[in-house]
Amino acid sequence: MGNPKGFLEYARKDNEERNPKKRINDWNEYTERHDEKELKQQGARCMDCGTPFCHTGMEWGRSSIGCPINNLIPEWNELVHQGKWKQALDRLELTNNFPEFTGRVCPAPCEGSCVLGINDDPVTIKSIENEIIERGFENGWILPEPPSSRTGKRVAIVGSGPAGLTAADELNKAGHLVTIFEREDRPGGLLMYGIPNMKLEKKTIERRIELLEKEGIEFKVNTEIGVDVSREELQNEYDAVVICTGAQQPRDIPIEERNSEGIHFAMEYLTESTKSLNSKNEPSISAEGKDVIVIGGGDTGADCVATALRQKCKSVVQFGKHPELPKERTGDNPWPHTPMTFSLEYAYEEAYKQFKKDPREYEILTQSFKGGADGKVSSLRTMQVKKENKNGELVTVEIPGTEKDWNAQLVLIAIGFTGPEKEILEHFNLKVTERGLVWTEKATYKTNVEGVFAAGDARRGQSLVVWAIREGREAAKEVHDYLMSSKLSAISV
């Protein structure tokens, strides 16, 4: 390492964030970039640790350990420290198709597994990664690189989220003719409509889509498989099909007066918000002037909080059924697991500055909704809960006498997803798992239908963007092997 004592000399420094009170008045990204000197110092904090757990990329229970796509993190940290940005970009692109996405929205399991994090603050891997790719674009190092020859084989990708884009990118590089089918009006899937602008501005996605198009990938938007194009048409026109539709079937709360107007799934709300910004029209679902309650304590719920603030809500509260996370790791969450510790994410900091209160309510369960005479939701009732050990298993127990009514004119349900939508699975006659996910042969991406593969959340369930990229890369390898070993003769063009 260029500075073996860098981790002793420099403290961790995260990206600066724009003033919370000001940034809720726009939809621009909330983070700012480091300067050159700061970045070199942060890169120098990377230790010569011998076994860099940051890029191990494995699952342990429900936790990710290290980077799932095995980014060569110590190598490009060192190159950044030396000011060799082009070489750092070359290293980064060996493993990651879209660093501009992961560098913004990935929760960075790599940092949770950083060896320095055992007894100090981990290296700022995520912000360095994002800076490498942004400098690549700014310096003109990232240019269209269409393949020099084509195999003549045609591949259809269903879904343009991170898994679909990655599989398409890899298969196109291998010389196959790739078409991506997207039912929405713009490519990007979850990246475009599931993640709000303040975390991932849409011009970043559009920049990459334009590059992929110049490299030869065809995008067909406003096209739903099973409606606009049939399974038979795909299988007749293409040599392989890859299902990358994500896990977009939302988990619901079937309780009293659930059908009241003003109760929406979080993804519906976030999608409509982004579409309204793209079209410059008023959103069909708005938090303006309303008491907003978000049910669900995860990242999607936090994005709903931030969106409601920008729409000038009257108040916003987020419910979670779990206790508040501890400030430090607990004994059952040791390094190198992803740390499950308390943090004031961007949305919560914004809400705190606006309303002088953290919007999160913990260990709380929604019991019923209440609608007015006009059919619109007006309030909901909750009860406090606690975790108890019963026969060696933690269960959620309601606490009698803790009922409470909350005013709400907009309720957003953000409690996760149950799997891919059934229509596409049934249309392809795909076998499913007990969880309702696309079944694939063990340790492969092959479905029960010849020539049809699956990758991303549709196959593994709701997960991280970085896992979707890994799945897309691995599925593309299998599709390539299938195409080149099939009875169809390769055509050189």
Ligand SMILES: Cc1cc2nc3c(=O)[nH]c(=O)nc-3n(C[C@H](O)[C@H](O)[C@H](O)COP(=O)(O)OP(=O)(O)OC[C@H]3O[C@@H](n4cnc5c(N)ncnc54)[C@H](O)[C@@H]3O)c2cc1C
Second form
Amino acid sequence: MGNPKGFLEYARKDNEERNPKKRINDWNEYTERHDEKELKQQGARCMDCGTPFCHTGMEWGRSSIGCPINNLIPEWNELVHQGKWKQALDRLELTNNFPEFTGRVCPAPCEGSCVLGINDDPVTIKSIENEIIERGFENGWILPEPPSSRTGKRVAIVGSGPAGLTAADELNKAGHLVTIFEREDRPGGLLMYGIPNMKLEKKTIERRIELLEKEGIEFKVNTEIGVDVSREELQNEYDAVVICTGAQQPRDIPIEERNSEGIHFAMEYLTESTKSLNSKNEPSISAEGKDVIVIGGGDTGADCVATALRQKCKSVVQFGKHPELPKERTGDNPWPHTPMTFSLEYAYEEAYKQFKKDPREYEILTQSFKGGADGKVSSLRTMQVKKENKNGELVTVEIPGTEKDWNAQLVLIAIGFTGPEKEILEHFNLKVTERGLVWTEKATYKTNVEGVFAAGDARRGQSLVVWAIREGREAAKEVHDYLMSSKLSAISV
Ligand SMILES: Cc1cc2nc3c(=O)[nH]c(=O)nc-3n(C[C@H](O)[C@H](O)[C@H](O)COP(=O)(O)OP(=O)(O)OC[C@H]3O[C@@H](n4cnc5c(N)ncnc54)[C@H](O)[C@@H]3O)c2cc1C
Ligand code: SF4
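For comparison with the form predicted on its own, please write out the form predicted in complex with the ligand.
Once more the chain from above appears, this time first in line as the rest of the complex follows.
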């Protein structure tokens, strides 16, 4: 530990963010990078605790503790403090296949479990992680490393999101020949079409895909398994198949006039927006000049708010059914759990600066849509709700007399996902859980079909990029064992 008093001498400093009023005029990432001196000081804040919690990676009830991929955080914090960037990169790459993704978009459960966070601000782990990998690319330390020999085994990965990419990377490194099938025109899953550019510029994904290709992974895009290629064809040509198709079946609101024009699922909107930026064409769904209402108070909804602002909407409001989060942790959300506290995330700060108002409306339920004679949505009606304890159970009840009409020419439904799409599961005859997720044998990622494995959101439900990476790593280890029928220490999870 280079500076045992670092946490006393330096305050936490988050990455600077670009001016919200200006950045909504472009689609570039909204954060800026720290300089070397600042990073060394931020690294020095790490206390190198006897029992660090930041890297535990445990699920605990409905929450999780620490980094799900067990990143060796105190070790690389110290190396960054000493300016040993290459060694920090070597440590980081031991546990994380794609730090450039998590360093940008991870909500950093590690920071919520940082011991310093008990009575001070936690260490800025995420931005240090991002800086280590970016310096790795800038210094030319990250080069294609194809395996020195091949096993002759062939693996098909269905879906190119973070789970599929990770499984492919691990299996390729272990010497297997890997092909990724992706129905979209570009690989990346929700990293490409879902998470918008201002959080993750697409050139970052393309840089990694290029590297994976040079290492020997084959990408077959515009290829939907179950439509363009059948299960039988895959099973004839490959020794194992890994289903990493995500959980993108959207939850709907089956209420009056839902079919009016101008009401879309958030994912249709976000995908269309990114595709239009990639192709430099006008998006077919645009918020320009419109009153936009986003239904759903989560992160997907926030990404819709930020996208609508960049498309020059007239106004934007986001509805959530829960109350505003508290400023501080409450008794039932203690450290080291991920803090459930109020924050002014990037999209809300932008909306606040643009319209002088936080776009979030809390404890509100949409009751009906109203369309005009032209079939286009023109407004919607809401009602305030509250939680009430009924016979020991918390239930949502409507508050009479709180009905309100809102103008809207574009409505985006972002109330979550019900699970993986059924078609691919039926095509493979896969057993599903009560929640409609792909069933796998506990801890082995094996489905009920011989030689077919599953990982990522398809198996665990909508989650986080970092959990998809963990699942990809663990599933790869199981696939490798299945193919070789012996453990290989080269794959470490
Ligand atoms: C709008 C949005 C924003 C998010 N923001 C964040 C964030 O900031 N931070 C974070 O950590 N997490 C975020 N998440 C969650 C995160 O993106 C997911 O948990 C993660 O991408 C899941 O990875 P995956 O590989 O399991 O599946 P996905 O990323 O969903 O990828 C699945 C892929 O499979 C393909 N596919 C499906 N069926 C077939 C088929 N039959 N044949 C071929 N290909 C097929 C799909 O086209 C897709 O590309 C966000 C999610 C959404 C929706
Ligand atoms: S991957 Fe996420 S949880 Fe893990 S160290 Fe990075 S920011 Fe923290």
